Amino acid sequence: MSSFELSQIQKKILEFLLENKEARISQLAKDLKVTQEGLFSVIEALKNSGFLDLRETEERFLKLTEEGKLYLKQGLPERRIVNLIGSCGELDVSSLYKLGLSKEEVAIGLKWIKEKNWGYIQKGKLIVSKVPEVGEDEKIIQLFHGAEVIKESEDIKKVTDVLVRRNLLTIEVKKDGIVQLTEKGKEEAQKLEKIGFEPQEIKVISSYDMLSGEWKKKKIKKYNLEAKPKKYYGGSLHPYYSFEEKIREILVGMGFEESDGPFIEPEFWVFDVLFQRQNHPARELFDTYRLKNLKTSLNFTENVKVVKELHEKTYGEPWSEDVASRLVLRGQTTCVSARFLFERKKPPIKMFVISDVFRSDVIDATHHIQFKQIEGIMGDYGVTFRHLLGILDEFYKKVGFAEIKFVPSYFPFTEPSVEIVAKHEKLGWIEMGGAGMFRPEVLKAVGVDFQVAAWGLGFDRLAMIALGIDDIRKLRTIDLLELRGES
């Protein structure tokens, strides 16, 4: 740090000492008008580039609590029973109650004799061996007689640590310090002194300048207005992340709960509950993960019985409870809606879930083997095609979509079944995923008798269109450079 570096208030400081040998810092704080805390990181910067030795100090202030107080007018509670017994007295500890003393004071101050060996409890009585003279503890609450706060000097200390812990005192610790020149700073001072303090033309305008006026009698620097700063970057949401919790503050905003479940689920949850064939080619190695030789237990056994008999009695052949056991990650969130249905049978229920599904595909710009599903469902007696279709016009105008179609489709376990295929201003029609009504056998698989629709399509296709991404594997980018469209 040169003197061209140096701040008013470090030039102050500088000149200061130059014409006295130290300086505490709590005076110097009052004689250039500004706060002993904000000097001080002054200072520390002025040690830091070796122009000034520091001496820290520090001073601890005494204040009695409410219940310091207290035992300012009536004593302390030891001192108050020894007192009323006398020397070489007893009395029945029953008894203390009687003497103006409530039960907190009688345990403390029985706790204090025998910590000060006043006395000792024999046989339920409390036996006061001595009524001791005035100890330090209270000499020092007795200072506080007509006095707020006290300064604590050093061989006083152990006995106000005691009264601390005993919650009837309080201690602030006041930092302070001595400062003089090294000969670093002393050189710098000199050659500030042949120059003068007071800057011809100053760049800054410090804390000290504003608030003791000096930048009224001061030279400032003509600055360039046009000149562009340097570029900043605050911190901020993922643009992906913040566009699904904007899609989740619209489902949350139209009455919908958000679930979820395990990534790894048993195909019986996957498939099996949702009326898929056990030889379905999607159950296949290319399409689905499977955890090699890793099953679990279905002890769900009315459910399995059930689905085993819609399964046998629909597809004409036997269905494997130990194919169903098989653990997969899931290649669809449909199984959180079946397994939220099955805990939760009691209607109306509006759940949707934003989450990740894993599925065996070459990764390209619009494939990936994890991406986002979004699913909702809508269930209740009476609910119909209709609601559903309602809801999905409703959602998709509010996540930006002028205009939306439904295009009539297949799925295993809805129908009827459409696909939805939405208007984008820019974009034009595009294909946005699939919706239905569940069937009668996915129903009475979870155990539930009214009707449910239910929807589904790729967030990750959503987000792309709101992002303006043309390749899925830019939508979780890290890269700070392409975040911020500088790439």
Second form
Amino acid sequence: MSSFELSQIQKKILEFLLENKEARISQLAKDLKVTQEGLFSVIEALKNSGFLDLRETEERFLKLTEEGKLYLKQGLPERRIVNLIGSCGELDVSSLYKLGLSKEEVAIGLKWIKEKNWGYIQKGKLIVSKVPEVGEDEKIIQLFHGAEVIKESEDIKKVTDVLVRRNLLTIEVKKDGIVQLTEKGKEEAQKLEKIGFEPQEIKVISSYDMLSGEWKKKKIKKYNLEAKPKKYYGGSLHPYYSFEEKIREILVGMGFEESDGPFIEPEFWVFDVLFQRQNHPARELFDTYRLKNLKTSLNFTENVKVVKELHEKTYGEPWSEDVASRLVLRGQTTCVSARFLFERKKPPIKMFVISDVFRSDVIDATHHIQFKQIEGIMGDYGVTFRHLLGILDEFYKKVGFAEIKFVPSYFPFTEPSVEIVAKHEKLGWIEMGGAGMFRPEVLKAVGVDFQVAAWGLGFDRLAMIALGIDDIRKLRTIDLLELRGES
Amino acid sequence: MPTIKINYEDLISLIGKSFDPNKIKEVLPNAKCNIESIEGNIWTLEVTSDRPDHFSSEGISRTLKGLLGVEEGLRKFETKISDVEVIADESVKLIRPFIMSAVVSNLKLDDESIVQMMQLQDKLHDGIGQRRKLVSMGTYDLDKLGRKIFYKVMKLRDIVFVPLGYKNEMNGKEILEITEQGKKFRSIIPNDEAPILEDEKGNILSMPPIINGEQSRVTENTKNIFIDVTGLSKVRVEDALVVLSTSLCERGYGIEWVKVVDKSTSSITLPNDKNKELRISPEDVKKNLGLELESEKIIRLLRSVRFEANLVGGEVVVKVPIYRRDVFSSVDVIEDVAIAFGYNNLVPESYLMKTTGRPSEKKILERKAKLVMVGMEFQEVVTPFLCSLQKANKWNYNLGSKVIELENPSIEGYDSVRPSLIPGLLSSIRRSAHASLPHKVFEVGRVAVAVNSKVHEFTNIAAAISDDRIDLGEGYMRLFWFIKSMTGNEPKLEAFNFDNFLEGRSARIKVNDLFVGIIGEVNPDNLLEEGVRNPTVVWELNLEKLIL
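Let me have the form predicted in complex with the partner chain next, following on from the form predicted alone.
Up next: the whole complex, starting with the chain shown before.
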């Protein structure tokens, strides 16, 4: 039996006995402030477990009957009779009645005078030789002056029996016992003493508790595993960015190196280098945002002359450097590819961009003015349109689309141009973005002599599918409730 | 990309052979026409801006005939020089110098063909015409006109005719003030005069680029149509005339080019109707498409997409139809070879290349910054690059700089480039009013300002803590840790007065004697104005400057 299974009261008993060697149950009950009856069953259990020895005892408590109470006041009938006779002499038994004693009292009195050998009757006369001393029985009755109940001591036991027989006393028997520890009990008690008979219950172990070993003396409250924990919100990366990281990893894994450029670009890099005719709808293809009153200078841009010649020769219209130097928010990331090629110029090239583009539009569930593109180029002497389709196929398979289709399309900077549609099991065929082989004019504008396959794919659409969002505005949510997953 | 409507029955009658609608649906994407919707016979298509010949059903039918095998090779047009003449006055040279004209004869028109003709003109006006500014055009019932047409500039008050769709005569000024077209396009022409077309009988036929006259309106009874195209760019005028007349010709017999006589020099101009010739070889096709095709195969494919192609000395000589204004070089023809072959018949192929993939240094840095922030239990948010001018001005603490405004904003509240990430963070906190405290948010993103009219764009990081009790110290300790863990350096603060921050609770952040950002307790008045209900401390750093 381990100490953990002992009840609190049992531990208290052991503690008491360790200190006091032995104890009377009735006293113990008083000290521990429990009922004696209750304590008995507890002690019984300890005894059965071998912790205690119990010597059972009985105690008798005396109480006067109504008759006894009367005699306490008047004296016993035999005493009253001998008192009437006095110290000498004799008296007619019949005259006793006249002296105020009832017939019954006279009978009882005479019986006990005879019994106690205080006198005798001769010829109708009671003869008492001397006034008898106060008897033991009378002394006992006298004890009841001022006490309702008295405890019977061993020495008066004989007398009380007589009084009980005379129906002057009643006896109540109370069981009691004396307990003391067995060896086993002592051991257990000592063990308990070490950890404390009443260990403190704690919820948290402090460093002090831990280092001092105090924690062993304490009871560690069991954690309620059913209860929900307190609300907690750690920081986290935005899901929109996390998805960007996923796409980045795919492209890095496919051997692409990353680049990016400014959001604000002159039209030169956004349109002219990409062979978009000035004053042409293609120029408004993306409904570009222009900056108010701001221009840049193309003075130090080496390929301006080349671009001017290409445009004027092909389109048969004058090309304006002024228009090319207007600043816009880029409507595509293809300008990053153009700048990259212009600076790098050496194949083989595999480059990607995941970054923001801007288009003049409304903002609703399906439209936004700012979104991301997944741009990529692959440049080398032997790169063909089929290689472009190959890399797109590989990319979309890695993103999770088993089936894609290629549809003829138009972009001013690629020829051939292709639109990619991918099959989604629920949404059907979805437009994913555009791709193509950079036109010779574009290659010339950036000064490379090898073939370049290029693509610009929609990032937000993919993210919406991956994140299970059907409103583009929620993609860049700024609401902490949503970001904490609570709305 | 332009969107047009065509009538399916009309398309089929133009093709001249009946097809299952599903077959038409299948081949349309190969003509770069994507079906957006179908309502009864009306099909809405998204077409590409490089193919103005696809802005009406006539041109689409021509392409489909090839793809469906109804008619292959070059579409030949019967052309001749018309007896109608346009005489261009010197007065137009400063206002709208170029004009070209043609007559399309023996037409059979109905309601639908007039709808298509109007649609084609509208789309040409919007596209290469740049909303009629560079090019505009008109169509007239030739049989109601004289044979000599004068193109000249007149004073508005002297221009008097019944504009198309009206019953009464108006003068030029009234036309600009009363008619829809007048109000919409008046800015293209001078204030007190306008170019007009007038026939030898003295009837004013039209006022380009504003409106035509009611008198020569084209109806379903019109047999012969006179077309005028005027504009600022000769190339575009010719493009528009060729596309419009060749499309109309699909419902008629032939095209008559109209001589334009320059009144001052007597020189004559006619549109160029020669087919452009290009040469491609099987090697060119292989180099571009990765497809090995015999010359004969290339020729067959090209004929199915309405080119003429012949083998001349080992090379394929390609004749380009005159309405294909998008073909500039051999790659444009090679795309058509790919389309004729079928994009989905091209087997995707891998290209082996020795390259090493890696994220950009900048993204690696940004990622590191984000992880430090997340480690401090900040939530990342993503807010727009654009904001309102008012907010941008309020939060532009960059000394000596100006906020960048958009010339053509499309939505209220998004008319300027953000100079700081802080307003975005405050809007996130405002939006999160119902989320339990504390609100700890950060963003890594781009901002831009103009300094001496030069654009400066940089990547910033900003953080905000909004809580029941918060002060500068709470922000500073995190800022300190951020800078220390990113750079190993310790920042110093220097008092800085900024209206949006509390006085004495606002500072510039200095690292190695370089100012890299600001920190402050946002003024409570300011917070309430922004709709933020708890004390908030913010800081912002220029990430690029910090790492330098």
